[in-house]
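We begin with a single chain expressed as structure tokens, specifically the form predicted alone.
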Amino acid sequence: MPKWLDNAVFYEIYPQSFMDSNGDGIGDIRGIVQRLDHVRSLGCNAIWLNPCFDSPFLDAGYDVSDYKRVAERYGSVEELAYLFEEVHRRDMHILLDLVPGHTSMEHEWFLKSCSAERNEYSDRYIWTDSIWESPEGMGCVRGFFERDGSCAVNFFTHQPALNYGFAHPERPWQMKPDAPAPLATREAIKDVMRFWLDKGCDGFRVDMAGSLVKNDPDGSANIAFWQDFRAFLDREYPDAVLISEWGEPDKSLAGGFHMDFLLHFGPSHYNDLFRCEEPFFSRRGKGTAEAFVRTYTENYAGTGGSGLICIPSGNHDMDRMRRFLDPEEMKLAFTFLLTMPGAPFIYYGDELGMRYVEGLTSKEGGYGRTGSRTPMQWDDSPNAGFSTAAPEKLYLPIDPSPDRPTAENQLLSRDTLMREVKRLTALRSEHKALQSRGKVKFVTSGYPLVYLRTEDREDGERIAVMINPSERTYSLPKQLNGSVLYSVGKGVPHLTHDEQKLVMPPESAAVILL
């Protein structure tokens, strides 16, 4: 694993909403360059850039029409390469968002695959043999083309699924993963990866990595698929990083990914902590972390104790944390996020406590996700410093709240969420036990949440993290007492008068060197 991942803290940039440099109301690459120092000042040393490739933007860029072109609204290939240079100049790294599962219907590959005449792209996508047959368990698009057959889609009907084969073919049109056409699709994606790695990117976050080979119930075919990609990268680009959106780290790490990105859907219970009727990190103290801890511990064991599971503050596909937690509660949530193993991911604006903006009309396939994709709030100037365009020309409206948080006012004020994020990233950087490869063991899974972080060597640091979001005071074993490295909230853990118990104050968190 590249050494820089040991202490990586990622910042997710949604390009259309981060910073507009040319006044057209849409964020762009030059705007990102202008704001890199903000990202670095947070203590983030890595960036995940959401798709910026040519696209009709029916799904905000996750419907690619040309993997080797930058969408005009963002800039050019040359400008993206310049962004890579500026990121590296600041001793940071950057991953592009690779979407290998499907393309736009406007992609040249798909247009050629629609032809009635056989050609090299005829099997680039998953086509049935007849217009009257739809692929079982998948949506499809059909009836628009001269070709006979229905084309399987992923998610939206405008996202035709690329053909990587079926682990267990059941129909004549379903090919094995090692058939010539699925292998040709693999090579086409490897060629895309070469293109961007040669331009200077540091690797990829891979969208829905565990779903490419179809009808693969145990994941073994997808593991073998990605092992082939890892071998290719090890031969040609050994420093290239792969982080998967898979949600099953035992499988993704076996496939050759360096880390796995925890999903907000499925069995992880991630949303029990931050996004539900009673989140664990709410001061009401009615939530639970038990299912999350149990599932995380099982996944952790499945990785052989490497713990390379990335936990995000949020992303473009889920409600902002601020919709469920206030800034004081978010300070405790960030204490958790920035003291767990694996590389943490901070979604742009979460460091400020940006709100989910209610009542917005869907934009570019966002639907309920649209309120989490509004422009970054930089300062109190017009459009919160995001753009000089007229408000009606903005990609999405700015949060209209008069007390909306901004990077500028968070920097100038004391005791802000952003200042705590900076303190926590600095703490993480100073202590290897708190970094990606440090071991973790949960002591409790209720209120307060307590876990131990240790270095992967016998004489390494032992650090206890204690987080009590609730309004109640709790007692903990005195063995957890030590030197306080960090604290936030309404008090610091302290021994009782008889020194038999450690008192954990309400609505507080502490990181203690044992």
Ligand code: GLC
Second form
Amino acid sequence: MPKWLDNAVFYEIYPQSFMDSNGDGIGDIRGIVQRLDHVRSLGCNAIWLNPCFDSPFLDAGYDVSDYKRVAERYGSVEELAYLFEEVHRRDMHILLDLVPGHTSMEHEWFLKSCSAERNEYSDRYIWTDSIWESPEGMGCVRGFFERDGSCAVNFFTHQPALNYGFAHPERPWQMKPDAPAPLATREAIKDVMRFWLDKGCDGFRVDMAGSLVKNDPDGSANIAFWQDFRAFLDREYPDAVLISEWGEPDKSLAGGFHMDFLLHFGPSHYNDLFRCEEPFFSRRGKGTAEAFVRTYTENYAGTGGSGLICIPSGNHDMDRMRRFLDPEEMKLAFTFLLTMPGAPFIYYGDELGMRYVEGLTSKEGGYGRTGSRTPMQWDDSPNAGFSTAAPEKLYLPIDPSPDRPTAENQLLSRDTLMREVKRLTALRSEHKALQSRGKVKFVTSGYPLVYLRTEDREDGERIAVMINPSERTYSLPKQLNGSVLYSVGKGVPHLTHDEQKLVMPPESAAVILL
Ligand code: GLC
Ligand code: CA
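May I ask for the structure of the form predicted in complex with alpha-D-glucopyranose (GLC) now, the form predicted alone having been displayed?
Now the full complex is given, and it begins with the chain already shown.
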């Protein structure tokens, strides 16, 4: 595993909403370069950039029409390569978003694939043999083309599924993963990866990584699939990093991914903590972390104890945390995020406590996700410093709240969320036990939440993290007392007069060296 991942803290940039450098109302690559110092100043040393490739933008760029071109609205391949340089100059790394599962219907491969005449691309996508047969268990697009067949889709109906074969083919048109056409699709994606790695990116966050080979209930065919990619990278680009949107680290790490995401859907219980009626991190104290801790611990064991599971503060697909938690509660949530193993991911603006903007009309296939995709709030100048365009020209409106947070006012005021984020990333960088590969062991899974982080060697540091989001005071075993490395909230843990217990004050968190 590349060394830099040991202490990576990622920042996710949604390019259309980060910084507009040329006043057309849409964020762009030059804008990102202008604001790299903000990212660095947070203590983030790595970036995940959402898709920035040619696209009709029916799914905000997750519908790629040319993997090797940068969408004009963002800039050019040269500018993206320049961004890589500027990132590296600051001792940071950057992952692009690889969307290998499907393309846009406008992709040249798909246009050729739709032709009635057989050609090199006829089997690049999953097609049934006849328009009257639709692929079982999947959506499809059909009736638009001269070709007699239905094409399987992955997400929206305009996202035809690339053909990597079926683990257990059941119909004549379903191919084995090692049939020539699925192998050719693989090679085409490797070629895309080569293209960007040669330009200087450090690797990829891989979209829908666990479901490329179809009908693969135990995941073994997808694991084998990615092992082949890892072998290719080890041969040609040994330092290239892969992080998966898979949500099953036992499988994705076996496939050669360095880390896997906790997902906001599926069985992880991630949202029990941040996004539900009674989130664990709410001061109401009615939530529960039990199911989360249970599944996390199982997953953790599944990683062979390496714990390389990335926990995001949010992303472009889910409601902003701020919709459920206020900035004080978010300080405790960030204490958790930034003291867990794996690499934490901060979604742009979450470090300020940016709001989910209610009531927006869907933009580029965002639907309910649109409110989490509004422009970054930099300062109090027009359009919050995001763009010089007229407000109605902006990609999405700025959060209209009069008290919206900005990077500038968070920097100038005391006790802000952004300041805590910086303190926490600094703390993390000073203690190996708190970094990616430090071990974790949960002591409790209720209020207060307590876990131990330890270095992976005998005489290494032992650190306790205790977080009490609730309004109640608790007492803990005195063995958890030690020197306070970090504390936030309404009080600092302290021993009772008789020194028999450690008092955990309400709405507070602490990181303690044992
Ligand atoms: C992933 C992306 C999401 C996109 C979907 C289809 O889940 O994060 O934004 O819509 O894949 O590509
Ligand atoms: Ca622009």
